[in-house]
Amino acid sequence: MSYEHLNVANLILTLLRYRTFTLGLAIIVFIGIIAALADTIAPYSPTEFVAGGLEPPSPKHIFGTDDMGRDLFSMTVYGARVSLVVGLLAALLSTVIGTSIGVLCGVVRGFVDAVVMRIIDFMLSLPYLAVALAIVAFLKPSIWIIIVIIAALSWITTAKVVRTHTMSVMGNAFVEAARAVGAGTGRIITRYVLPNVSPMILSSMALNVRGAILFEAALSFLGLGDPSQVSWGTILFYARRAGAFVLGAWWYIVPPGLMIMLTVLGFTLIATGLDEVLNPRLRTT
């Protein structure tokens, strides 16, 4: 099926049509919302300590406070901006590298062809929290290097599908019919391969980012995220250090806990989306 008559603005009213990508984009936009205006609506800094240690939620600290006495609710509402920023800025990274190696490699075939995926099948194999792990404790923690790293192990996925779909592509008559009339190769990919997979290339990106967050906060609860930098997993690794799950301390856990799964749920409902009205075979209305 081609794409190339889908617009942008046909897409983006079809897309608001299907509940399932209305709801997650309501909850990303809430998120996104609550990000931007974080020195706004938070009432202290993250950093301040304003009370005593491990207080419950009240009036006042309506998340309660950490065990050194910094609001939860500032610390969460914070929160959201770095978590944000490390998932879509490693999503796009990782989305652009996918792509452009899942389309060359669909495009040139051949010897190119067989070492990037002899190369894929070799970092299939590796346990990615493991090398990041050990990249982040060698080098010192920095949000841009969580993003890059997170960037350079996340983009497999992406390059396979653009691969299988750009093969596809190109085994169809009208590419051997604009090659038969001179179109280069340049033309061939921007005219007729990216419209074609943009698609897998949208709900790629969405599942990235959902993935993204969800390595920063595991690199962050093991207590490898950047210092200077207050995420939902930093949160939980101060959780942790200080023994609020043994102590019973709920209100240091639930909040970031929760907009993590919030945030993963959002983007994974926007990829549903995108997925049942790109592809006519998921289509449900």
Second form
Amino acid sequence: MSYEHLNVANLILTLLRYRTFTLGLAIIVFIGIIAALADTIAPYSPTEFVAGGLEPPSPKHIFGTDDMGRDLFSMTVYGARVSLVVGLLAALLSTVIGTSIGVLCGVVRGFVDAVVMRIIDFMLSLPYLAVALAIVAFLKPSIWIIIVIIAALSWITTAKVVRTHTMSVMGNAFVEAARAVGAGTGRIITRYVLPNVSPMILSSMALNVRGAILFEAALSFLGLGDPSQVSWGTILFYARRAGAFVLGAWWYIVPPGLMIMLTVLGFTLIATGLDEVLNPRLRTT
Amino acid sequence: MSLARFIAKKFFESAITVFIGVTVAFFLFRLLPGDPTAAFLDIRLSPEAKLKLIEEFGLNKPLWEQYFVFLANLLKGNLGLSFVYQGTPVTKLIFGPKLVNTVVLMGLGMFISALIATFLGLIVGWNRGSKLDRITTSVSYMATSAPIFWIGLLILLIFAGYLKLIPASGTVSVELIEADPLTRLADYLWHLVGPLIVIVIYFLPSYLLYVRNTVVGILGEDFIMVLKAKGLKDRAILFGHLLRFAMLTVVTLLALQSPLLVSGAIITETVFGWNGIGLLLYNSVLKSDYPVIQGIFILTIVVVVVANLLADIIHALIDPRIRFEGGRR
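Alternative state: the form predicted in complex with the partner chain, after the form predicted on its own:
After this comes the whole thing, all chains and molecules, with the earlier chain placed first.
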């Protein structure tokens, strides 16, 4: 990729010609609409006991009911909201942290960079889920704590990618030229580094959302999610607790998992599409 | 850099990482809200055990002093007593049958995944663009998008719920505790099937995609053309030359993804009630058994660091260039 300024409109037009990207975008828009219109789409409240336990799908409850008689369709619809909000906010936060650290290391280098790289090496050997479990063990889990934990544990890949690209931008003649005419570090960062690194930030953010959604799902499935919210992971936690697999209650297990898979796949496709466009060497023939 | 010096340098770096990990573990568990001795003392322990712990870990001394006592105790293999398992020493609880169960499950799972990934990845990469390639790649992408615990639940639903082919939970059948060793082994393996399938589904797709992409990348290199020009058969190029690269890739991945080993163990063991370290950690979190959480935390860091160290050494042995460029990454 050449270091000219990317034209946003052009980029979007190019992206839309890629099937991977458009498919991913379509999936996420679909899930997004479900999440935004949850109040309209869901026929019942996700926490209300509206029927008998473990009723198979019927016209009245199209995804059936759980062991406590809640409407699984409504729970799944509201689950989209929790999963997307946690995923997007945690990814946004981790992307901001990762970008700041990456730019800092790439611009300042030297001692700061060396220290941060050691921290990154250390964090790479951390078993994230175990750490998250240990933290949740002391703190009462809430949606906000979960977002912060996920962000704090997942900024590393972004930081590494941004750092490498910042270094390569900083090595360009135009940066030297800008310095020669008196541009300060701040101006170089906002004017040259960030615009050139932003495509990598975007695709890295898409991958962060994917990771955050899987992470939240895993925590909730282990019963360590926010107890006041119903996410897809929480539904599967209830399903396991109720022994839905022994009872053959497939309607309790299949839909929430499919939704997680679909959402994660959507963000993966978006990230892959971005990579294909921005990094032509990866393009598949 | 000589091989010995390279290994010494990597070993030193690994030791530092482990040391940082142990330090983080110590202070993390001392910053618990409330009592700073909560990491070692609990009302679930007997008064005598508590007194012994205060003595052994210097819990009435200042924090910095406790830190050095903690390090000394760690070297002696003393990590305190479990709150839940009637005051069993943490190290005894971890380094016992539970660790064996986890090593069997994860070791076999990773081995099977690596084996399939190496050969299937080679074949698929060689035939890139073919129908087999497209199917394998898309299935792998789908599989990496599915949460592992959901796959576990689906396998339980189908094979335990509907077909009744595998047990719904556990490591052994209670009624067979007294049976002869061979029956018990068969029973153990029967319990292993479900979690093992899940672990393979967990690791295989990412290994496979990685090997495939490496092979596709190498196919564009000049030496492949030279080999072809030399008149070598496809099979000879595949298994004589490419296999090495594929294996190297897998070794790297095994190390790089070793943190995933821990999450995989926690989730899979929880879903299947497999009596290993992952399930122990999960139960300890639910019951606030801090000494056990702390012990497993340290163990997992050591495992990941050692895995990376081994990968570095194997790499240096296979590919001498690495020694001069200062390691992977």
